[in-house]
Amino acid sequence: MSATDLTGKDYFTDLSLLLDPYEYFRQMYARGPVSPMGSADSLLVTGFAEAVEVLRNNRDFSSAIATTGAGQPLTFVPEGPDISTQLDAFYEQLGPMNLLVNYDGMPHARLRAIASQLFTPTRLKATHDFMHEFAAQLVRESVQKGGCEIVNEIATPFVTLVVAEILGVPPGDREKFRAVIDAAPPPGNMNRDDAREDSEPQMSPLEYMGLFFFEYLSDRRDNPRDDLLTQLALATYPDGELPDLLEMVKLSGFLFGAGQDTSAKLISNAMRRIAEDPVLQEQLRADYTLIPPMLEEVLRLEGSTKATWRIARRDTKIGDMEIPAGTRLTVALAAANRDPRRWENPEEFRIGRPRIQEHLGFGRGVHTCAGAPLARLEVAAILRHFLEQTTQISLNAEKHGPPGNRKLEYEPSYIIRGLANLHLELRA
């Protein structure tokens, strides 16, 4: 154990945990793969087997708090051995934050069936040329300048335009969406005192984008075209029922916002790994087929999502541990992906690790990230273009310090593992 005990720190507000949350998770894991968090009324799940058990058991563990997390108090006091009725009322209180990611049961299955239609192999293949042409252009311009700040100059605009192209967001609105997302606090904001008490309430990015998607989808229901927005507007549930338009508006905004954020962070996390390891760079340049398995290992060791949340719908168990109804669970995906019971030498970066795709970088169970196929393709695409167009990629020592004494800044989020910036030097 580290000389400094981190287990009493508040995971949801303590900014000192941003640089290396993994040491906090390691110390909590030493107390047990499921253990009480000292900083919140929640159990922390750090074990791989235990995390998989929770994520797959969508009957006993509800996703109702997936958008609010365990860092905020519940709006009700759980009562009895089954809180299903209370959760139904809780859903109604969520308003715009009642999204696909926190749906349960049949409502989730019906909407997920529609979301999955957006990322079929055929749909992704149709975006292939646009994705690669845009990636090549961004990288070419950066190499000509001798470097770039990859998070904001490359990764974010790249994934934003790719998902906008897939969804069919009009070109004139794409930068508006990106600007409002960039200006908002990150998901799981740890700086809770950012907003002044006397300031006007700000419209969230989802609400802002919802205004546009309502217009897009309303128009497509009245005037169908040959595009994906029309497919979304006219999509039906598996039983043939046409969804409420507001449901499709929320789905569209969520897929746009969530997809661009986590994929952009994955690009920068992967690029940091590449920039810090010249041997790895040469391996990848010599054999581009190593990029996908390399990316899977990045997802395991440095995935974009640190944690997700569940609440026990009824009295249940994790293994032999009794879990009363109403117990909130912080499922630490980042910790489970480093569980030594599951992964041999878990801190080691190893391309070709056996059964690597069992990692939890995209979750598990019915809530596995619907956009995972797109994320894998777009991140692999831009990484390949960086490797093809350069002979050397390195971190800018003036901005980040010399090797062995790097200075890195992470976004203040207890959900997302993402660099605030990453300055690269690029040699053609």
The other form holds:
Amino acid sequence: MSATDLTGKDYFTDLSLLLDPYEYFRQMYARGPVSPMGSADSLLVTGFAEAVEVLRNNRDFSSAIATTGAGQPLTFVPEGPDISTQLDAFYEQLGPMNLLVNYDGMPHARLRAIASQLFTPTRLKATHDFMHEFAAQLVRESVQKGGCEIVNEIATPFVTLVVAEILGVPPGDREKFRAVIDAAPPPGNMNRDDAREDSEPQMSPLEYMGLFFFEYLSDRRDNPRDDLLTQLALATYPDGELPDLLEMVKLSGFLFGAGQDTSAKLISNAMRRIAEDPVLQEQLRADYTLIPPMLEEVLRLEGSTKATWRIARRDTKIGDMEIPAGTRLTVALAAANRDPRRWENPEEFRIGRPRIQEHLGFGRGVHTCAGAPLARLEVAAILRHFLEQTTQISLNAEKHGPPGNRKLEYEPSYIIRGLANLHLELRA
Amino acid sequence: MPEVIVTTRSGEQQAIPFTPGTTLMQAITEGGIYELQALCGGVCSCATCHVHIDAGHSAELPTVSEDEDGLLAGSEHRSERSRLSCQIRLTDALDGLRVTIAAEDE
Ligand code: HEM
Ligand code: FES
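Having gone through the form predicted alone, I am curious about the other one (the form predicted in complex with its partner chain); can you provide its structure?
To see the whole picture, the full complex is given below, headed by that same chain.
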């Protein structure tokens, strides 16, 4: 059976690509590891070596568009062999949406110096007890009910609570944040209709949370406590300068938001595999130390971030290929993670691949996910409690259809790879 | 510009200029030496940015934290001169620092 040609589809809006974006990436890869997206003004990077090269070359490839992507036309027409001045103006326009993940050069290095000290092994060790207590409790409740919808009932509240607790967000405010995040479109929203132009511009979750974080951080500068917000309030740049409070407000809001969807979706992507593969499930039950390597393989095959974006700051190259200044690149992490030149039998789920930790699920280079150590730990913790407290985990056939003919729904996002919901049956 | 002198795994020496405030890991990578995988991006959790400090400057180097020590303990190639290059923030005082990229752990 020859597959339909997907290469003309619009990656940024076509919802039919959500169920199996990998097939689209495979077809694009067949045209070359770096090839033009017919539908959007961007090159698509699907090769592993090429993606690593782009992500590591942060001098020539700017992160200014890392989250906005390339689905919409650029707001300026790139001119000349170096667009640095134009990028400066673009950064101005981003305003409150100009975050660590978008920064380049020295401004990035300075802020990253602070962000890179947040989730150290020592700090994470201190979260062990409450993380496991909370995981155990959530899982116990759902096992008692005989099942759950893991995405919204378990995974999301769990990761919210963990990051809120580490940061030091007061319990009373956590639900408010969760509510505005839930009400807003997902990151990388593909439903353009959601942008209701006639209505009042809505305050983004980041702006809403920013008002609270401003209060917390001001308070922590006067009344330090033992939490991450205090660490952020008192942090200085490497040269000793105290950052503008607004910069720390944006960073803390981003930390709260950044790990939510991605970690929650990783929990459910992993759980779908466990529920659908009884052999894997048995293996994991017999040996919990297989959970971390299993997660690495999930991150490779079905990591929760499909892609990130770069724009060429100046005329440059990928390998021998000329890349003019202003070229936008859709760096498909999910495609690079299945590049057959890098991974033997890439489609196969295999625990313990050599050098698996080189997958690009958390990116690579200076912008590599700063929360990855936390994400790995929290996801492993909750999976372990599910395995400990059950003898069998399976998909709810009433909701998802019978084995072999499952119906699954994915979040309409060009960034996130994640189930909108996953109904499980849990046998104690 | 101050610089560090880096010996690669193949034994080549290269002087790499740096801007104070960046980490040694960043300077090496941005200087065009791609031998350091630096998989965690400098958050002190992977040990793939392992280098050996060749000589001198030990007084100017930041002390080894418990976390760095813990990670280095997992390397087959640890020596008393081992450091994680992402944990060394470069200052003018480190101008002329000489380091060798450590062998890769399997
Ligand atoms: C499974 C869960 C997660 C995945 C798959 C993930 C993925 C990523 C990726 C791919 C990037 C790089 C973006 C780029 O290069 O343009 C990134 C950056 C980042 N992530 Fe995560 N992330 C996860 C969880 C978290 C958590 C829990 C936090 C914090 C609480 C977090 C905080 C950050 C931050 C601060 C950055 C920006 C780093 C920088 O630009 O220097 N992430 N993440
Ligand atoms: S880059 Fe991971 S520990 Fe240094």
